[in-house]
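A single chain, nothing else alongside it, follows as structure tokens in the form predicted on its own.
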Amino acid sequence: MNLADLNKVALAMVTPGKGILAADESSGTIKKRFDAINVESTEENRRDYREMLFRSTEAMSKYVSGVILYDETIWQNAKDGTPLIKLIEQAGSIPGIKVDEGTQALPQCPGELVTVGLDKLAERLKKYYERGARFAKWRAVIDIGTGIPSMTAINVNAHALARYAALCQAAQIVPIVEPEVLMDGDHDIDRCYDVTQRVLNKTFQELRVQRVELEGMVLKPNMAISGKKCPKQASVEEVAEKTVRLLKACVPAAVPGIAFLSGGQSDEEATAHLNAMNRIGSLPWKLTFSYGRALQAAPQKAWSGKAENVAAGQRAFTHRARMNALASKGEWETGLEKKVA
């Protein structure tokens, strides 16, 4: 393992100004975010849509770091032959890969859920790099709920995602650590807080046993947020002054870079919150996004799976790209949302 290079690339990935598209959706999402707009969810469909992002020349070379990618997605190709991790890397940015195999029921433990895909992820890890992947992703999803989570969730959830991590840097891959605690609930913002701590607090201490470098990797946390059914939700102001003092308190200052994830926030709020957290300054670490939906929403429904149609596909990603950048460095306006590019 090389730190030096490690270090350099998770740097990369959080340059200010800078973040994430998370383009790695599993075959079952994607179908649900298809069905959406009308367009069914073919292998040559998934390839057009995610072709047109990628040759977003603005948004991509301007305000994109680093492309996480489904396995479906790296082994692709464009209409024209070149592969869809050439086109990443001719726009300068990174291109990743999501290397878990999704959740399975965690044993003796109704309601709670552990991510799989540990068994030969070495051997996988070794043919991604190959291909081009410089970064991965691992998620491990934590609801709130009626006396849940357990610690039992916390802790196998925790030790495998220093045991993935641990894997990659083996494999000369910058590790995403994203431990997600779920905002479906009606828990306040309180209790976020309090669950998030908990799980950061033992994915610490289980990247620590396992002897992962810290500054070779970049943390994908969730942000202290309301439960999207809680009756009184956060301010912006509440929802950043939380999270900030949240990760300070858990994330030690040799992690390069947090970049966050959305977790079902609508596109303005996942703006507005990142924006509000860069304006408080004084943090050991950079902050930016790693954002899915809030990043795509907007060109898939512009794209709505017709040729015709890329042009303005690829202003609406552009569009939420620039707003998502601007966050990073505490730049972003309210009044800017109506200025599409």
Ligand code: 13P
Given for the second form:
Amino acid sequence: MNLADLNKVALAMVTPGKGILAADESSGTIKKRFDAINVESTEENRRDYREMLFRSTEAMSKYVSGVILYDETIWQNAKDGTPLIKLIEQAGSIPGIKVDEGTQALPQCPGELVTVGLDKLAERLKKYYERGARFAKWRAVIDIGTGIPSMTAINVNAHALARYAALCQAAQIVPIVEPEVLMDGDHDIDRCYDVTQRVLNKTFQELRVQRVELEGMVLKPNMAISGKKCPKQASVEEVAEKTVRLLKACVPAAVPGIAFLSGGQSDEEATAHLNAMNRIGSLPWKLTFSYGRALQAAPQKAWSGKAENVAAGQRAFTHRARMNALASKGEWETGLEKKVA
Ligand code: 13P
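Mind giving me the form predicted together with ligand 13P, seeing as the form predicted on its own was just shown?
The next block holds the full complex; its first chain is the one shown before.
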């Protein structure tokens, strides 16, 4: 492992004014997104959609530091035969790859999940590196509900995240470590805070035990936020203040950067939260975005599967990427939302 090079890539991923596009929806998830816009999820449509994003030259070159791809996409070619991964590289953005293989029910823990995909991971990482991937992602899922999460679920998921991260670094690939505490329940922000604190502490303990170099990774956490079904929704300021406090308590300063998931927040909420955190300032790590839904909902709607809508889809994507890029520097304001180019 060359730690200096891993650190260079990790720092580039969290460059202020840029963030990560999570375009790594599995076949099942992208089908759900396409169903919502009445587009059939064929290999060609998935290619056309992602080609539209990667050919958004302004967004990709100015605001997107890296793109997380799904296995199908990393091997796919654009309509003119250029590998999609080349479009990303040509824009000056870094290609990454989702390497987990989804979740399975965790035995003895009703309602809880463990992320799988460690088998043959070293071999797969080698192939992805040769193809051009310089970072990877693995997502663990922790749900909040009555009696959950269990310590068992937190422990096994943290262990798997650290196993994955160590294998990535051995393959000269920067691991994005993503322990996601879901915001689907009716819990309040303080319960989210407590659970996320336990999850992050366990995750960093495992990373230390398994000798993962913190300078060569990026953390992708949820924010401290109210559950979607909670009657009392925390304000933007409260989310920002509690998330920063939580991360300061749990994330060592050796970690170069933190790139949040959006997790079901609306586009503007995700932007406003990131912006408010960066306004707090004096943080030991860079704070940016690694959004899936909060970057793609608008372009998906504008495109709706029609070739004549590609320019509109690209405009919508560029706008959201720019808004979040400004938020990564604490320079976003709600008034800017109206000025869609
Ligand atoms: P969302 O921003 O839609 O939560 O997706 C980010 C991601 O990569 C989840 O693994």
